[in-house]
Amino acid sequence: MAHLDGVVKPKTKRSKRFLDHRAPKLLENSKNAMIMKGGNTSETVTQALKDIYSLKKPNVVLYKKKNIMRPFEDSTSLEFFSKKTDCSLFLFGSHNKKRPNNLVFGRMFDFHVLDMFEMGIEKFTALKNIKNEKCAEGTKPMLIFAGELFDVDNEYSRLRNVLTDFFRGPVVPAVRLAGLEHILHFTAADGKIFMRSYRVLLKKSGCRTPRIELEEIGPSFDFVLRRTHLASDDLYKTAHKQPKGLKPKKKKNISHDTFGTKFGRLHMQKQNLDKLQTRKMKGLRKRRGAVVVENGGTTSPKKIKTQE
C-alpha cells in the first residue's frame, strides 16, 4: 500500500479488500475483542482468560505471550494492538501483591480507550470443573442483570453497558426458540458482582410452550470492583452519535399504541357526487336521434310522425 498526501492507496486486490473492511460503514462490523495477559499472571487469571475466550468465540483474538503494560497508567500499547487487530473490546489479566487476580474489561472508540473497569477475582470455578454439557461455540447468549446498583449507580450502569458490549455477540435479525440456550447472569449485591453461566433446557410441559430449566455450565466468578476509568460526557455522547443514514425517517399521521398496533390518519378531499360513476345499463342508455318529451321521457322520431 502506498501513502500519498496522507491517503493510503492499495496496490493489490488483497490490500483493497483489507481497507474496505476497515472503512467506516453505516452498519458496523461485529465487535471483536482481544484477550491478553500482563507480565505477571497467576494460574487463576490464565484459566479465567481461557474460559472467557471460549465464551466469546469466534469474535475474539487471544494473545498467548505476556505483554508488560499498565492500562490505567499508559494505554498506548493497548491502542496499538487494537488498531492492529481491529478490536474495539479488550480484556487484560494481571496478578501482583497489591491487586491479586486482576481482570480489566474495556472498550475503544476510534482506537482510543473509552471505558475501563478493573475487577478482582475473589472466587472462581473453571469451565472444566463443572461436568455438564456445554453450549455450542458461537451461541448468542441472553444477558440478565439483577441488582439496584446497575440502575442507581453511574459506575455500575456504565459497567453493565461494557459487559453487554463484550458478551452480546453479533447482531442478528431473528432468533429461533431452540437457539435461546445460553444465559449469562450478572448480580450486583453486597459490593460484589456475581457472574454465572447457565444452559437452558426445554422440557415437555403438556402444552405448546415448553417448561424451562436452568443448568449451570460455568465459568463462575465472584468479582469485586476496584479501579474505573470513565469517558467524559462529551466523548461518551460523541461515541453514541449515529449517522443520518441510520436515523429512522419520521412519518406523519402514524402512531402506535402500547401493544404495538399501528394506527394511521387519512385526510380525504370532499367527494363530488355529480361526477360519481354509476353502473351502466342498456335500458338507461340514450339512443341516437331520441327527442326529449315534456314529461321527461324520450321517444324516437318515427313514433312522433305516426302520432300526427
The other form holds:
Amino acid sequence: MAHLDGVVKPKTKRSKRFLDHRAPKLLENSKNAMIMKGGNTSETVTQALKDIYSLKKPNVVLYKKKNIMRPFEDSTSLEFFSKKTDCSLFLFGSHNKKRPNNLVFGRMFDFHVLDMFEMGIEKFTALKNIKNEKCAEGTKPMLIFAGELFDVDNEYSRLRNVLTDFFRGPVVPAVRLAGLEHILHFTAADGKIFMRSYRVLLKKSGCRTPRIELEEIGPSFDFVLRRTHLASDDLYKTAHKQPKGLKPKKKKNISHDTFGTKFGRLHMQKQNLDKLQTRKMKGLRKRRGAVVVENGGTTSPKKIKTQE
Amino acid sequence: MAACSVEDVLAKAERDEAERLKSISVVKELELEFDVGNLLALDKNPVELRGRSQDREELLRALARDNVQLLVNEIWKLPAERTDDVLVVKLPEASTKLPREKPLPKVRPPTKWEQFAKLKGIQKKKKTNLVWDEVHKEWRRRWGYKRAKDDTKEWLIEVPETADPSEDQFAKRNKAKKERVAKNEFNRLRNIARASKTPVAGLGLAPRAQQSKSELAQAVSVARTSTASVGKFQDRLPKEKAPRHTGKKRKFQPLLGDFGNEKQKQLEMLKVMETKKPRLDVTKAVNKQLREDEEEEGRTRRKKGSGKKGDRGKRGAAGGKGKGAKGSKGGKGARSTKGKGRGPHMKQGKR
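Mind giving me the form predicted together with the partner chain, seeing as the form predicted on its own was just shown?
First the chain shown before, then all remaining chains and molecules of the complex.
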C-alpha cells in the first residue's frame, strides 16, 4: 500500500494504530522473528526450530506448515511473509541429502533480504533432553562470543552481528541485577561454532560482585557454516543510517519530588459523593432509631502518591 | 608489641582482600570487549578444544564461566539504584551498531496551507478540548460525538428573509455539509498529488470503476494523440469513429501578404468601433425570440395541465424574457440564468 499511503485513510482508530505501529519510525520496535520449515525437515530440525522458538518468545512467529522455498535462490516468498507479519528476522530450517539439518539465519531491511547465513547442525541436544530447571521465557539473555575468528574473519564478524540481532531481545534502559539468569555462549573453534545455553547462579563471594556458577539448560548446537549471503556495502550502510536528534518522548503526568518519590497525576470526572460504591459494612448500617456515622470513600481528584 | 605492628595489619588486610577477590577474578591473555548496553562480551583469545566430547563440554563450560564472570563484573561496576526492594542497574547505550528494520521515515512536504501559514507567520493556536455548551449547560467536546454546538441536531431552523420560502433548509444544510466534506477530500488528495511529485492524470483520465461511453471515448482520443507524431500514423480500431473537432482551432492570416485585404479589414474595424449603436445580428435575435416564445407556451400549457408547478418557471421566464428582448450580446448571460430556473424541457405536440 505504498502509494496509497495518504490516499486511503484508515477508517477506524484501531486500524490507524495498527498501521502506525508498523510504519517506519524514528525509534523502532523490537525486531520480530519468523521461524519456518522447508519442503522436507528432519526430527532434529523441527526440534531445533521449536527450541529456538521458545528461546525467542514472545517476539517470534512459528509457522507450523511446510513452505517449499529456497532462500538462497528466490527470496520473494520470504519477503512476502515478512511483510505480512512485520518480521525482520527469519530462521528457515530444512533437510535434504546434500545439506542435512540445515538452518538459515537471516535478517531483512525494508522487507528485503539483507544477510543470510546457512548453518548445518552437527550435534544437537534439545531442551527437553536436558533435565534441569529452565529460565522463564522472555528473559533478556547475556551473549558471549569467544574465539578470534569472530573478530578477525569478515564473515564471522557479520555472523556475530546477525546472531546478536537475533538473540538480543528487547532493548531495555535498565536491568534487574537478580534477573540476569540466561547466558548464550558462542565459540568459534575447529571450523565449527558451538552454541551453548546456560543458567546463571549467583553465589556469594567475599565482595559485592557475586561469583558465577553455570548450569547447562537450553538447547546446545554444534554448527558448521555453509553458504552465506552478505549484503552489499552500500545497502549495509543505508540500513545503518540513524536519525539525527533522537529525543525520547517525555511522559506526561509524572513528576518526581526531591526525596525521590514518584508522583502521578490522575484526572477524574466529577463524582456524585452520595451515590459512591463503597464497602458495605453491615454493622454500620443505619438501624431504625440508631444514629451511625458513615465514612464515605474519599477519592479526590488530586495528586495520588505512587511509590516506584 | 611487635606482632601487632601496622605493617602486619596492612599485609593481613591485603591477603584477605586477595582471597576474597580470588573467587571472582579471572585471568585472560587479552581483555574482553564489552558492550554492556546489549549485555554482550567478545572474547578474542584463541580457543583450543581437545578431541573427546566430554572434555570438550567441560572446556566450553569453564570458558563460559570465566567469560560470564568477567561480564558480570563489568555489569556490577555500573551504579545501582534501589527501587521497590529491587536492585536495578541502568544500562549504558549499546555500542554494537545493528542495522535498522525499516528505512527512516520520510519527512512530509508541507501542504498548501502550511506553506501559506509559514509565509504569513500564522501560528497554530492550541485549542481547548472542551467547550462550554450553553444549551445543555455542560462541558462538551469541540467536535465529534456529542459535541458542543451540533447544528445537525436542531429541530428548528429559521428561514432567513432572503431565502425562498419553499426551500428545504434542512436539506440545504446537509448538502452544504456534503459539499464541504467533498471539497476537503479533494484538497487533501491534491496536497498528496503535489507532494508525490509524480505526474498525476488530469481530471477524468484516471481510470475509475464506472466510466461512461463519452469518458472512455475521450480517454481513447487522448491516448491516440499522445504519440511522438501526435497520432498522425495511428491506425484506427475497426469500430472506432473518426475523431471530430480535429484540425486547427483558429486560422490566422499570413503575416505579410495581402496588403489590400489587410487595409480593408483595419478600416472596417475602425468603423465598427466608431459607431455607437450595438451590433445586432437580426437572424440570431429573431431565432432566440422565437425559441423563447415556444418555451413559454409549453410552460403555460404544462401549468394548465398539472397545476401550480409553473410558478417558478413562469417567474424565471418572465425575467428571462425581459432580458432577452434586448437581444444584444448581453443576452448570453440572460440565457444562462433563465436556463437554471427552467424546469424539464417538454416538447409539446400540436394541439
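Everything quoted here is computed from the prediction, not taken from an experiment. Residue numbers count along the first chain shown, from 1. Whichever C-alpha set is largest while still superposing within 1.5 Å between the two forms counts as the rigid core.
The Cα position of L27 differs by less than 2 Å between these two forms after fitting on the rigid core.
The two forms, fitted on the rigid core, differ between these two forms by 2 Å or more at the CA of D257.
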